[in-house]
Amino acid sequence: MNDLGRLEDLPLDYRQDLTAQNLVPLWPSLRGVMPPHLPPRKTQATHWSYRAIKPLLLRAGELTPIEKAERRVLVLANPGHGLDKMQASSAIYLGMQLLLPGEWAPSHRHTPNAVRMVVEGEGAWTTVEGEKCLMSRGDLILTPTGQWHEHGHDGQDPVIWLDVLDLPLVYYMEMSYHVDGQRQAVGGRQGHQQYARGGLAPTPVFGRSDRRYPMLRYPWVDAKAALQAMAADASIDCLQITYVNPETGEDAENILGFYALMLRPGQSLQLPARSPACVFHQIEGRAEVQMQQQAFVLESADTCCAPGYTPVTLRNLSGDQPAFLFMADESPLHRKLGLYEVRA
């Protein structure tokens, strides 16, 4: 059953006739695209050290003014996909972005969905469709598909954040493009204040908000408090929250999923092998991420990627302090396609 024949077994003239008609025989490659039991995966377990990234990013700020770069970013590329592909996984793009005091990254909108996880610095902001979202460490800010957004910095020190986009998927579908725009007028709306209490949604007289993305900024102070409140219940082993649309309860964006996780002091947590690839980013503390006979130590602001169908063990390296991680994965996409799996 496994011997399906090789392309070289076919006569040269037959192969040439196929090529002339833009035809390819399936059987020599069938097991390559549909192997038994596990799918082919280019995504490799990969670690990116923030300590190594930061000086290179700051030097980029010296070498390239924002007017020439528009978005000054170093891409976290997975070697399994090739550095030229700018992919962390099959559907996830990661980039570390720098904004210096006084700079403004012009308004634009694009087809890929994006989020910003703030790594360090104060005084920067992102305006999304007229809503000004202040940026503090650990905050998650959405810039969904088609939404006008721009970045500015009124503070004193560099601000750095992690960009997470579904760019590889949108590019593969031949739908990736952007449109430049004018500087936005800022309104008074603050979604993170209107939806600051879990289970409670503001209800205007004429019905709920019709905004597709009613909440754009998810402050870390609120996410951390939610995890700490969960930790008071000793029966809960996995302290994890999902960033959701507060009106619908669905994932905050429709292709990638975003989460925050807390490890108690000294805790080890085993995550099952799931179909989607996953990204881990250290917000506070230190943790070890073990997968595929590899182990990465995540210091503050370090990032790593785990391929799909790979069990992962997380371990808090501190015996007296909790560790907090941000996670992004492809679960919403897999569920929409009916392909989501968990392997025991």
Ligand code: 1HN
Second form
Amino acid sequence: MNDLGRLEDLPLDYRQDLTAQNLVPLWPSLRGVMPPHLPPRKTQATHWSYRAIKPLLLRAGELTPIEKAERRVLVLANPGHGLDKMQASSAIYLGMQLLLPGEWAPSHRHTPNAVRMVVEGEGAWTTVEGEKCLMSRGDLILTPTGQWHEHGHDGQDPVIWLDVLDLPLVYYMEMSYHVDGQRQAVGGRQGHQQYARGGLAPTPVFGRSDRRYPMLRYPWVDAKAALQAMAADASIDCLQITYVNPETGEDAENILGFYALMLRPGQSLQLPARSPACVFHQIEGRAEVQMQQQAFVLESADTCCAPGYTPVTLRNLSGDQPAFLFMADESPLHRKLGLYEVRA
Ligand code: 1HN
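Let me have the form predicted together with the ligand next, following on from the form predicted alone.
After this comes the whole thing, all chains and molecules, with the earlier chain placed first.
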């Protein structure tokens, strides 16, 4: 490959003439924006320890009342992007949110899509478009783009959950904004009950639902049971499920994908290098996540991220208990853009 000319090779007066016209020569930067074979990635393999996060989040509960925070969150920021950018990867935002007993995080809606993965505590709920979704450990709750949502807590102990948003992408597109709302009236709908059994969709007299988001809460008991049922078949090596729209089978949200994965006792699983960046969050058990000559030990509720185009090996550190992980990635986005790729 030939060397391309550098900016310094150009006469100063020419560079100044270009600048005066808001013009820039491409060739000195061409290799930087499009290097051979592998894209430049700011996303660094990063681990966030729940043991470290929890006391700092509880301290935020003492320091900042919910009225002064609206959402009381510590952002899991990837140092490769800069801590101020609030990015775990190019398209993924992660945060740990605390709600104390009796608190209420008021209703709003916004352009970025969000999900919550409940980490700890009982008695909290999120109301999404009038559907009250109870929050239990491991439950996944969607608050897709444009949908009203608010959080409340009727229990006794602090509740903590992991927020996953496509905020960095929507912000990059200059489309990130929110609208404040009123406390929502709660209706009777409970999508997770109507779609509780895979492959069976409720069918009213006028036909199947055309709701874009028919299911908002994916209880962990159901996801775990689905994984355990798969595990009964010893020929299935990759015990992984995708959180889908039960009417269409498509990804639950438009931009980020969400998955749960089970590792049998002692199991190792190799994930090939794929274009999307990926987040791993430990729901139950302990696992090792190996990538780029690093090994992170995920204790319960720990989170880590892998840049795109990076092979990852997962290993259950227990010889007698299964391990369960929640994963989020940028696959739906890459697929819709026609950019998704897997490297052998
Ligand atoms: C948001 O609305 C929530 O509703 C959580 O709980 C985290 C991060 C950035 C922007 C909006 C919530 C958020 C957020």
